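Here's a solo chain for you in structure tokens, the form predicted on its own.
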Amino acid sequence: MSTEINIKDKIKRNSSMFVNFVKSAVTASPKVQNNFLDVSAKVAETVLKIVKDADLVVDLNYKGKEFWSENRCKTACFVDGGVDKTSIISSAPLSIRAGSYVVKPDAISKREYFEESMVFLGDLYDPKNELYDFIDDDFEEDQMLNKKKDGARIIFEAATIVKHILLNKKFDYCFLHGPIEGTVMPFSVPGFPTFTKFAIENMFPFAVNKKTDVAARHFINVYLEALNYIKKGKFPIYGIVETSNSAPYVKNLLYNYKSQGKISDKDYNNFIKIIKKYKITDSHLLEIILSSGQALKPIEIKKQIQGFTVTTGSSWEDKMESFPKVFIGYIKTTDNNSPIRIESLNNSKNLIKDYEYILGTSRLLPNYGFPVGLNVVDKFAKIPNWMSKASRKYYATHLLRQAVKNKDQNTISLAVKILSKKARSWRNRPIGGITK
């Protein structure tokens, strides 16, 4: 009973739940409203109980400036992409580009430096091909650029991974900001475009005498090939995710509680219909199961779930089955942060050692709880809004000088619109009441 009250407490105290909670309670049931402590309390102590059978939670060690001393001869390289936001007239996004912050505390001359990896402006995807389709419907024609420019973030940011690993880099870690592996159920839409024969090559440099036929060239593929690359890095690779939107940690550990026969079926599918029911993420609960430093160790876990939402016996299906599963873990990194998610391809050989640094790069700013190192390099790889639309007037003048010379009138109109066309300004806007 007295574990029960300390995670009531822990919920109403400082636990991210509540607050979550606090936000949607307008909406809620008073039936939901009135069971959110008493549900989610059973929940994070059905947990507690299971992480602490399964010996999960470790205990880190920092100590701040000795730490650093012990680590200062150690290479990080941080992993970011960004996107031009503007709206495209083409089947792929105009700008795109993967950055990484390198640094290395010891160095005399080069402690840390920046480096676009991978920069695109053009065609990412083909129009040209028979899995790609114009969208009648606006809304879903959205959707599809939206997708297009995930999926560009995405690979583009395995690709400044693998190019790492094709010039033998000598880094200590490697961390890139957000998942190690993506969910691929949306690029398996039908009408998803593949990438051009052109951006495939100069993406990856070991696909170039390979073959590279439409299908070959489509998202799941290509990602497929990338990340099968990243797991064969001779240095520990993570990916960190800041805040959890879901429960994979949770929901997989009671599965393997579930088939071990150490919790019921009955008990196992009520415990997964709370948590869809409340929204309970796995940050949400191991906020109030963690103290700050400690962690999770990882447990396997499988991204890419067949039959979900793709249609049965598509070639996709089994693509999904191929790719590799993810470890999972989390860590703590201070009493007012939620714990950040840790993913690997790989099982780490030095779990501890790899943890603390994580720590201890979430350490270096007060009231942050995220490696700094990713915050630095998120802004570095962000496109900004003058780069934007210098890159969309560069090609809104080629797409002019194609049109005039295949003398397209309908292409000469549209990139005359864009290049002429100017930001509404607060000059040129109608004065009500007013005339001149």
Contents of the next structure:
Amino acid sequence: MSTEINIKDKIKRNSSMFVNFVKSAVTASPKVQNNFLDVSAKVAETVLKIVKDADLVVDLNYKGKEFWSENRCKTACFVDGGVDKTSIISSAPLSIRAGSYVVKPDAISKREYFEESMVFLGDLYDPKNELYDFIDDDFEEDQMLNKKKDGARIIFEAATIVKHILLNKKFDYCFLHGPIEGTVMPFSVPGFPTFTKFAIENMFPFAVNKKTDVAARHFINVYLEALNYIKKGKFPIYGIVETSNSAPYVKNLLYNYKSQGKISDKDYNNFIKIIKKYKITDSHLLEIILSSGQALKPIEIKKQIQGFTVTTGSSWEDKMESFPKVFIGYIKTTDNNSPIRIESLNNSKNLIKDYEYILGTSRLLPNYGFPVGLNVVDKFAKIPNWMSKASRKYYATHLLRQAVKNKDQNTISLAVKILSKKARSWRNRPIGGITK
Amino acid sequence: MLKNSNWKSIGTVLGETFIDCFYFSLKNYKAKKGDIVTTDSKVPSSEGKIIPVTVWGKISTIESSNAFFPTEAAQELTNEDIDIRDTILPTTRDELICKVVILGYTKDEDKSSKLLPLIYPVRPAATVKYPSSEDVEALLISDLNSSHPIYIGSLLAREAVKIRIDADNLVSRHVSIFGMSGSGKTVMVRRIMHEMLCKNYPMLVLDIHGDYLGFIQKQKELYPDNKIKLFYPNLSVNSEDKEIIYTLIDKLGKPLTDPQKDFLNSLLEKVKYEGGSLLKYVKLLNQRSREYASEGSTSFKNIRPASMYVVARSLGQVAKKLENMEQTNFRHRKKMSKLKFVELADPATEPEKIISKGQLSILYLKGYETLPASAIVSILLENLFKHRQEVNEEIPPFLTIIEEAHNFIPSRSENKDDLPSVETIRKVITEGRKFGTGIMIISQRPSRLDETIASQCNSQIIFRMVNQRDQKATRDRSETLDVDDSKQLPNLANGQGIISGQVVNFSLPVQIKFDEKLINEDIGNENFIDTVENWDDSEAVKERQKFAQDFSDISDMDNRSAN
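Having seen the form predicted on its own, the form predicted in complex with its partner chain:
Below: every chain and molecule of the assembly, starting with the one above.
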């Protein structure tokens, strides 16, 4: 009983679960609203019971000064990518880059350095049928553009880590801002363009002499190859995610318990339904269950799940199976924030030490509770405004040149139209009365 | 043309540039605020050609930031006592952004290095260079284009760059020197006086504290060819100074009613005076008013003898005060027995004794209250100015240096604008340029100065200033003081000042040369604790103490009660 009260208190104490409750108050049914607190508390209590039963909770050790004295000899690499957010109307992402921040605190020379792993302006994707074609539906076009941007960023980040591996960098740790393995399902849609040969050669120089036919240049194939390299990396590589909008850890944990016969199919299915109904995520639950400085040991999770409508029957269905499984764990770095998700492709032998290192680097951002090195590289990788401007100019020139080369008046007109097309803006709305 | 091949590259111009300024990214520790820097650029000529030029500018601000160092991290480092070098936080990503105020450009093909106003912005991404000290100095001298440059110190950011100011503008266009106590104003004035003495330019110093008496002590050694005279005030008046005399009596004496004031006015009309000491005249007035009162004189309509007596008493009080002030000044002079003080000559009849070629005249005003001091200064300057206005010019052009100027030219808000010196100095400063009667105003409280007079000063030399009102007043009254430089005012060290206006061509932070030899040794320092430690009562005090106890005992005995 006392545990339940304690958990209820924790929920009320401004947790993200409570924020979710407030949000639900607007949209959820009266029944859900009514039962939210009791159900959430019971779910949390049950999950706590299970993680304790599975011996997944660990207490991490962090003593500021002592920790850094011990770890000043470690070389850490932090990787993040950035995509130009202000693109003109077109299908192609204009500029993407991935940066690395490498630091060895006790190094006598070159204590720290930044590497701009790749800067890629212009056509990343194959321009055939891409550059001048508009999709009729604006919404679909936006969706496709966003996918292309995401795909480009994910592949750039992966390529950066692969490059470090291939260059035999002597890192003690490598951290990526984001999941170590992204879900590839969105990129399996028909018509998703392949990368250009030039782009592949730039991103993966090691693949220059490899077969780079059209199929091999599709995002899913390229990404799989990159992940296989990452899995073979000689240093621990972790992807770190601030918040989880889903509940992969809890769902998989319960699935394992169901598989082991520790819980019934019915209970499992009901539990999953409840989680969905109350929009309960890993972040919500673990924020309540874990205390600051505690972690959950990783469990192996399959990220690419077959059976979606878009992949069923397509050639990608089998490919999904080839993707490596991911080890997912959580660390609660501060009292006030949700735990951060730690992903890796391998189960580390020095898991506790690795997690303690992540905790230590996160304590340098005591309010945000996220590894400070990723915060540093995030700022470095962000594409500044001047670069966005330059890339827009580059793209406009490139587009017009191609159109003019074509000598077809309609194509030229279309190119001009593309360049001059602007999104509707509330500022441009007609003003009533006499305009001054 | 200045050689720029050896100038070191210290940074790169940032993306947006303007006609009056640009920003650049600075290499660590390669330049300081106030440094002069250059960048190569091109401007369109009037003939339509594109000509290569060197753009010169002054670093007005430097900002350092590390975008990669989160504020939160500082919190953890402090709380846990962690050395940042042990952590993964970046320590080498400081970004230095300098703002450069453009001074002008020089044409690369021209031999002269006169700065011209920039008409086209500098190129973004251009290299910023650090010119040699010799070249900066050469540019400043060439640009100043002065027939009589005088050396005052060095550029604050670069000791090797000597700074000179234009003496012609200094003596004709008026200068104000502001700064809090001990900031370096007097050092600056001494420097200017030294240079002007070497040029034989006559100067009159109104010295309240005796800050400039060092010139007398060092005359033989440093200025053998100059005359340096030390005057003590003599309040001599003549019939033309009736208004000043009336004001003095009115303000120094008892408050008078309207009939009493009428009597005083009539008295001044009736008792004629041929000129001479004011004290004697006041005594004469006192005597006459008593006579009129006792006689029951009917020559003053509607004024009763009682009123006349009141005026007589007031005149007696004025006379007493004037005597006291003379005595105080005398005592101060007596302390400096080595110095030869002479009575101030009559400026109306003997102006040449005060102002002559190569002469420095110091009027020692210590001991005088504001009003009499103001009257003395007013009468003195009024007469000297009149001599400069006259066709036959009995005296050469001269520079008047007014120390503690807020005593002589207070702001209207001080409610002292009826001081006679305000009107006189306003007149002299407004018309002085034509007649060669330049004025240098020195004050630690610029906000308390008469606005008209302060804004007539075309050049300013500003030292450390903490008071917000004074800072504002300084900025408001200067057209040329650089805004960013003015922000530096509270942080300037002793002897560091900002010069702007017509004596230089642009606002410059300067370290003033300190002339140690010109300090008045008799004034001593302000180490009062040492003074008390070494204190020995005077003979008179010792004598009094010798008998004091006896008298005290007698008094005690006398007061004993019967029991």
